[in-house]
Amino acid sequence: MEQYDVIVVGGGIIGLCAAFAMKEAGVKRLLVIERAWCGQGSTSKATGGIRTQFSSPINVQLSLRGRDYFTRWEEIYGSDPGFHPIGYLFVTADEQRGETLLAQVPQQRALGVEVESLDNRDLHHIVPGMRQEDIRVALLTPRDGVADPGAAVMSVEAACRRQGIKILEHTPVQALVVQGTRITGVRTEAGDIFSSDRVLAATGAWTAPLLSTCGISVPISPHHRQVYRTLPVPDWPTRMPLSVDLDTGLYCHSDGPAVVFGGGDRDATAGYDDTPRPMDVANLIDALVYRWPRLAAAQIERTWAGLREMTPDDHGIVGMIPQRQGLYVAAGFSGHGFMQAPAVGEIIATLMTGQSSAYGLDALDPARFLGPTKGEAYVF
């Protein structure tokens, strides 16, 4: 039986972060067990957006510290992650909607979020061909912007690699073994057990089961998203914020001359179909045309789709399971785990290590779902 100081269970941008800030934090054995490809998941899935824009501090504060790692991505972890400031725009014609949003705006300057608020004119210079006319509030934080999710996740990899982690890969966990209240491994469907009294569930959508292999549950649920590339459109920016429609839940921004576009489809039902549905694309049209008629002749090239896991709150959940001494967990970040990896990895880090965390973790802490919690505003 192998015996590690830290088993990581999931092998996506999230665990593989969480074991390289281990690694530098003086964790000396370390094993990431992959049920398939590393960042073959929900990583590979997504679009990459970085943004700072939210109502809760941690989501704000996460955020901006992943940003940071994203500027220095190639100094840290080796290799370029792909990532282009393009900017981050929120807009709605919604009156209730847009003074919440606006509600937001000073908390998250104190934070340090340089965010702004725009009008026609400059709306008309920045998005061009966004029809504008019944917008109430549009903002904008230029410094964010896309990343891509598998150059990202490769290159964790290869530094987790080179700093001596172990990884597996096809190799899916069966079970989180426990003795008593401890975690003291887990087994593979092999019938292998690795042996370790600190083991960090990072599986994404694919959490919830795996808990439930101990006895623990968590309200972590997989929901389909689908996202949608043109092909090249005549004369339009190649150069765009990624752009939210928060009325509609729809997304837009430039690739190069054609568009990925997607959202409108958070309150599908959870479930584990990861595979594209052409038929669903009906849905997002008239949204997507009505906000940029430019795009009603755009043809779309491919579609692909993956799994979000989502929270009650739209809250990450980050640290140990109070039931079982040893066992952590850092999923469930709705959407937002791509753009908060680094960071998650800082604080799972400090909690293994038994330092103090520079965050506030109570609107992460596994056991907030006991009380009442509170949402997060900018959702889509």
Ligand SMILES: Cc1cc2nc3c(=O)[nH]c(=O)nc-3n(C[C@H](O)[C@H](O)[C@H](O)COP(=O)(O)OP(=O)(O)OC[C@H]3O[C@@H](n4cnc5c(N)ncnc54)[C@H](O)[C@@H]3O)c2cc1C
Given for the second form:
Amino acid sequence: MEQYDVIVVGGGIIGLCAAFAMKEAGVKRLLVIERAWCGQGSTSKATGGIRTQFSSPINVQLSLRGRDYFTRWEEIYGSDPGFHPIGYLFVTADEQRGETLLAQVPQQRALGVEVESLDNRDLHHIVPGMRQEDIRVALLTPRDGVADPGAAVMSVEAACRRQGIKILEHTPVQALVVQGTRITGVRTEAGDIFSSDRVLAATGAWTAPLLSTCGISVPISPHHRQVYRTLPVPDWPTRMPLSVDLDTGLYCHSDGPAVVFGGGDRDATAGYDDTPRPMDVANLIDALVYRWPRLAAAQIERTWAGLREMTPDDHGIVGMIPQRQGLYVAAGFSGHGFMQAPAVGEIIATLMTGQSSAYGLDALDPARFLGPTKGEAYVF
Ligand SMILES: Cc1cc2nc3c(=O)[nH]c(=O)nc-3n(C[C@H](O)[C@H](O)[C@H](O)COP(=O)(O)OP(=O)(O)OC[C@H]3O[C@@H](n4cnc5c(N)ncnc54)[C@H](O)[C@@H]3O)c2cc1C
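What would the structure be for the form predicted together with the named molecule, rather than the form predicted alone?
Once more the chain from above appears, this time first in line as the rest of the complex follows.
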């Protein structure tokens, strides 16, 4: 039976960043077990947006730290993640929603976010073609942007392998193995047992079924999200911020001469089906064409879909499960796991090596759902 210091279940961006950070922090024998290819879960389906506008201080801090990694990614992980700091814009035509957003700005600035409030003239220059006469509040973070999730996850995987971390792909974990209240390892579908007194569940949208194998329940539910890419749009600006209309949940950004858009599906019923549903596009097109009338003639070239791993308060769940000594979780990032992954990796490394975290972790505590929690306002 192979023995490890830490076993990570899940080879997505969270599990791999955590494994890399643990190795850097001195954890020696590390095993990552992935049931498919690394990155094949939600990570490779993500849009790759990186933004620092949140209402919750911990979400701001994790994304700021994550963005810092994206600017130095190649130096840290060895290859280019395709990060483009094109900016990230939230707009609303709703007065009350606008007031809620503006109320967050002083806290965001105090935490180091360079957020700018735009008027209609600014909007005209920065996002030409956007209907703006009804917009009441527009907030831009110019240093945010988008990266390529496929490129990013592959570079972290390669960095992990170079560091001597063992990665087993095509190896589904069937169950977490416990003795009394202590974790002792994992059992794969093939019946192999790998031993460790510390196991990290970094299994994204599939974390609830994995933890249920040792009697633990976590409120992470899988929500379908679909993304669309158009054919090249004539005279479309090749560089504009990733823009979110918070009233409809629509987001949109340029991808060279094409446009990528999605969202508007936050209230969809939870479920594990992650196949594309082209029939869902009609409502979204209405929202898109309202905000960007010129896109009425755009044609969709490609659609893809994945699962977002949502929690009731739109914060990740990070830390040890109190009822199972040695069982840690880093999952449920509710649509912001790609951008937050490097910072989450650092947190896991501090927890596993007994150091104190630079962040207050109460808002991520696995036990927090026993009491009242505070939700995130910037969700779409
Ligand atoms: C369409 C879409 C757009 C998104 N856009 C953004 C965005 O713009 N910005 C952003 O920050 N985030 C975005 N997200 C969210 C982001 O993709 C996730 O938060 C992030 O990828 C989570 O990473 P993860 O490693 O936790 O999960 P995953 O990438 O899903 O990795 C978990 C891994 O665990 C494996 N696994 C599961 N069960 C087992 C098992 N029993 N045994 C072994 N392996 C197992 C899975 O195969 C998977 O590879 C988006 C998500 C979607 C679907």
